[in-house]
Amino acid sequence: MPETPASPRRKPLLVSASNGARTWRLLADRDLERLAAGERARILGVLRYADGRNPAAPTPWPICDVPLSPLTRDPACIVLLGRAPTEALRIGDLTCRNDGETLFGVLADPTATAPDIGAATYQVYRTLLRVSAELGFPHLSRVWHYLPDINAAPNGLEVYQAFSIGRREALDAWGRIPDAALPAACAIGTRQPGLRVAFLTTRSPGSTLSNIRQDEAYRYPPEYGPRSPAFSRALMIPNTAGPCLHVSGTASIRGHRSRHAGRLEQQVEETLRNLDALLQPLGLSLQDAGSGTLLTVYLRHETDLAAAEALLSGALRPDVQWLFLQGEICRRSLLVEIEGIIDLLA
């Protein structure tokens, strides 16, 4: 279970109930349409995980339409919500829409099968970095990336590793972010064709966290591929209303090596060991997230929801809302991989 912080503690971490605090939503697909209306304002954009066989409907917002599978509920929609009512900017085909201070868009290549992943991540990753910035928002803070058949080695190397190169690559083409201000973000494999990356950028500048339990991603050794992920544990997207916290994915890795290979249970537990790691810097532990926290939960196998469910229950609070999806872990050895979204309102 997650290890006791050994840095003072601050008071618990306060959520306010307020719908107007709320930088997001956790809805069942049929209810987008039945926001009301203050929050229909607020929509950012929306992850929709359905099994990829019915797509999303037109709406005003951009819509990164996820063919993993929710496990516990019905297609899931994460609508992420400004703190100001939101406008749409566009530059060619790319729609994103912005609150003034934050901006959410969406990047496909429909076609992109995994031999060629590389190549589609770096054109994806060129045109978000290029169309932010020339938007005003320059400050990558937030990314979510869904592969096909992210373990599969077409070419020798594995779908992952060939990801991180294109990623790498169009990051040091662009020479504007620093290792130590890279993004949070995750990276899940799907078992349809095609990228899809969705992406939350900044006019001001977010601070990133580390995790005293696990080596910087950015660091890892060649062992892991040729070039390291580009990634950071955490980001806090500074905000006027309170701090919003979106932790990377996270699995059981310690240093730079999986624990705990094909054991479900010590792999939830010492992934939830190294999220309350995450927040030890700010005074906190896990048992202080509440109703502002949503964890999306990715599991390998379908057969380990039950398992995993009642580990979580156990370990959080019963006010944090959590989302199982079935979905593939960047590394063979893992079975789950935990991230999200934290409001921290002082």
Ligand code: 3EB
Contents of the next structure:
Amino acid sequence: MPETPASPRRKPLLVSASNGARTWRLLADRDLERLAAGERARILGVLRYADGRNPAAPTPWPICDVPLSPLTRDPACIVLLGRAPTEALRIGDLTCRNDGETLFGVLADPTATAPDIGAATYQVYRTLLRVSAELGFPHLSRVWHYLPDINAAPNGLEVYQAFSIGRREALDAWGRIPDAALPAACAIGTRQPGLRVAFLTTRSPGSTLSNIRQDEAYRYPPEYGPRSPAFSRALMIPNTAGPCLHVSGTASIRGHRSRHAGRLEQQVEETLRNLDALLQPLGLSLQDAGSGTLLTVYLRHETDLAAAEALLSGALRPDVQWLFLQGEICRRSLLVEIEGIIDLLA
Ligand code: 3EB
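Any chance you could show the form predicted in complex with the ligand after that form predicted alone?
Whole complex next, starting from this chain.
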């Protein structure tokens, strides 16, 4: 009998010992000081998660100080790294940093509250779109949105829906971004006032990914709000150090419907299936994700941490890094949302 040929390996992309292409680090903020000089020079900016009683010290980089409690380390910083040493670019009173191809910045409206989130979002998005174009990095790749009381409905309209309207109207007024090129995103609720938006934009366009298990969010039917949410399921940033995939907040949604209302374990499993389906067109599965992968996991209830962590540990390679945060998901029935950065050659 002829020997069966070894099964083809279809995954080398995510597996390599090299750290050369890494676009992120996950650190406690005291460890920012200890980053090696070479990496320190490549910092584009920081997303810092802390309970809000403990504000960030000033840094030479844009920092998005998010009042969400990390559940496994505190405070936690996601440090975004460029492919080369970065430099500051100033426009008005906003300072962004760039590496020649990618730009990072943070826009906040610190006093925005639930009733005025639509107007605040519109203004912040107008600024984001104008600034990134004026600085020469017009392609939105990834936007992080943190908004107060996301599940409240102070004017008879949910805060998340008002946010979606403000974002959509600013994009419509700008008129230059087709739906198929919308950025990867997340939108998470905090318990403090203030709209906080962090963004990555690029000189040349990235490419968006769809998810075969999920409708495009920008085509959700009106039952989820008068204007549909303007984001893509994922976006691949071309980076000379290696491609980097930004995965949007992904939840227990099939098509456009929420699944497994109130059931944590089933929601985590559905979410992992969605993430797996997202990677499928790349010839990859979640099992292939290795040390180039950072997942941020938002849990509505801190008490779900142990169960969620056990499920993730069972489904992912041990060298995947993750960060658990307590935050509110945009649909009330959802208990968990997972987003990620996957450095494909790291
Ligand atoms: C979803 O799939 C879950 O409005 O920017 C995930 C990621 C979600 C981004 C956004 C919303 C957003 O619809 C919610």
